[in-house]
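This document starts with one chain, in the form predicted on its own, laid out as structure tokens.
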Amino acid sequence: MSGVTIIGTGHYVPGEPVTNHALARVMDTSDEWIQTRTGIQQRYFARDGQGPSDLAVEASKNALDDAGVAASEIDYIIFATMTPDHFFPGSGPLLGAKLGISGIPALDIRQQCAAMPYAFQLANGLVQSGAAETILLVGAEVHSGFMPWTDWDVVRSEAEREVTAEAYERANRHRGLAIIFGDGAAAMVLRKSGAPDGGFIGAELHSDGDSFDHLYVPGCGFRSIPYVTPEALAAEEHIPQMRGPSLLKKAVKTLSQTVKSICETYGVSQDEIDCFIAHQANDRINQAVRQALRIPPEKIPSNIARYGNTSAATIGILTDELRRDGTIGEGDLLCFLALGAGLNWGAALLRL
């Protein structure tokens, strides 16, 4: 049976691209140091007062254009952040405001880097179930509210000053997550395959609570009263604390094993996929991941480099490049594969 497929793709980046040798002026790092951790190279970051829909917006437009599909067609959003324009309501009704198509169901859903592959699976449900027809699927991050420095004019070569020092110590007290995260938004639009057996063909998800604490945001929840104190912000719980070394090691063990499971339950072969487009968290990871699964070079592709971690939006704007340089197409069997917080991680399978 067919299942849901990608019929067009967008993605938008806001402003102008911030290097590493740009962060190197309000923390203790360099080019040199990101690049050999992480693969990056340069990250956007959208401006006060622009919110992940914001982004969407663009993104949608791209996808929209892409796919031949008027926003009228629409009839369901999912919106996948951990960023959202508000603490409620979600990103997606604001989204589908800003599109002219107020009306139809939008669902926001949190499964951070690990959105797409759940996301798939839940388009797929609501397709064959007959609740929607034409999906537009976003994931739109804008991480740049918890930055840990202030002086933003610095950071975007705005200007040449020195920071105060108190200010290169606490954004250096944060390194090793400011160095990783973009902002961003890709979209994708969704509807069941034409062509039999083609489209959505399955997704192996997990989570694990027990593991939380491995990258989440301490404080600013609803566990305090009132849910923000100054206390709090004073503390920087406000800021994501992150395990990489550990973080890195369950990543590259559970995508493992998550990506021999899903071939092994669909009757699928490694070398029968044509593409594994995965989360681009760090390019050590994915790197890993490749060479544990014996994964050639050019069938992982990567694009951290240009626009490091966009959480969300990492797999759409990856496959919105690779679809319109060629690299992917019609009959192509990808493996979208990620891991974020939660934990959650999961893999699908699905064929263009």
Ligand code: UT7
Contents of the next structure:
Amino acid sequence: MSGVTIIGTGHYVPGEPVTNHALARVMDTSDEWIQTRTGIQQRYFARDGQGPSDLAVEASKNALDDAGVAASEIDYIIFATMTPDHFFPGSGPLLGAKLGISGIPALDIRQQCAAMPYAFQLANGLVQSGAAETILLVGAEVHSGFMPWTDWDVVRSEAEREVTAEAYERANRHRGLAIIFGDGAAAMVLRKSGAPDGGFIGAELHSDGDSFDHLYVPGCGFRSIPYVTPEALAAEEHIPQMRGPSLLKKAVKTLSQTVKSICETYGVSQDEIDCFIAHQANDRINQAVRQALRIPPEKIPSNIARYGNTSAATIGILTDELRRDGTIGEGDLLCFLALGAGLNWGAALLRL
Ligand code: UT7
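Alright, leaving the form predicted on its own aside, put up the form predicted together with the ligand.
Next comes the full complex, and the chain you just saw is listed first.
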């Protein structure tokens, strides 16, 4: 039976790249530390007033062009983000309006960096059930809103000055988190594959709320009345807390296990997989997974150097680049894998 497949992709990143050197102006870090520990060289940041739905519009137009599909043919939007334009409503309906296709169902999903394996399963279910025919799947993030510095002009190299000791110390408290994230959007147009046995094969998904404190926003949630207070902001509770080293170990272990297990479940040998499209949180995670599973380096591509970790957008940006440069194409067997806050993690198999 054929499943849902990718018929068009696009991505968009805002503004000019911000280098590691630029971040070293507002906190105690260095290009050398960031590159060695993560593989990241630069990332992009949206401007104040630019939400994920704005980035998603551009990515979606690129994906629709690539697919040769008119916006009016889309009959379902799945919007993955952990940094929505507004607390509510979700960004999906906003994207529909900005594309001129208000009226169709639009769903936000909150699986953070692990969104894409979840989204492929969801999209496949919608198409198989007849609820949708042509789905626009988007991942878009504006992490800038939780960055710990105030001197954006210095970060963007628009001003050259020393930041205050107070601002420097504040940013520094969050440096492990701040250096890995960047903004961006990716879109995919999905339809049922025309090839027998083509498209989505299956997914293996997991969540573990016991480990939610590995990466979460402590404040500004509805456990608190009111949900945003000056005290919470002063205590920097709107900035995510991340247990980086523990998360890194969990990611390596769970992702390696999940890939082995999904291959077993669906009777696919690891060697048959043409490309492993992995979330890009830290290059060390993917290198360790590669070694644990003995994957040849060319089969697990990386683009983290140019974008950092763009959470729900990452897998879509990488998929778009790989399709456009010809690394992946029709008939290829792909394995998507990702872990993110929740914790959520999983893998999905799809034959293009
Ligand atoms: O996408 C969602 C899921 N997220 C992840 O999967 C993230 C996984 N974790 C990571 O990517 C890594 O843990 C980080 C990049 C966040 C941190 O790298 P690490 O190698 O685990 O460093 P660490 O936290 O163990 O810190 C080592 C040292 C510490 O100094 P001391 O105590 O040894 O003196 C840190 O204070 O490096 C220091 N450090 C930094 N130094 C310069 C932490 N962040 C920085 C920094 N620049 N940005």
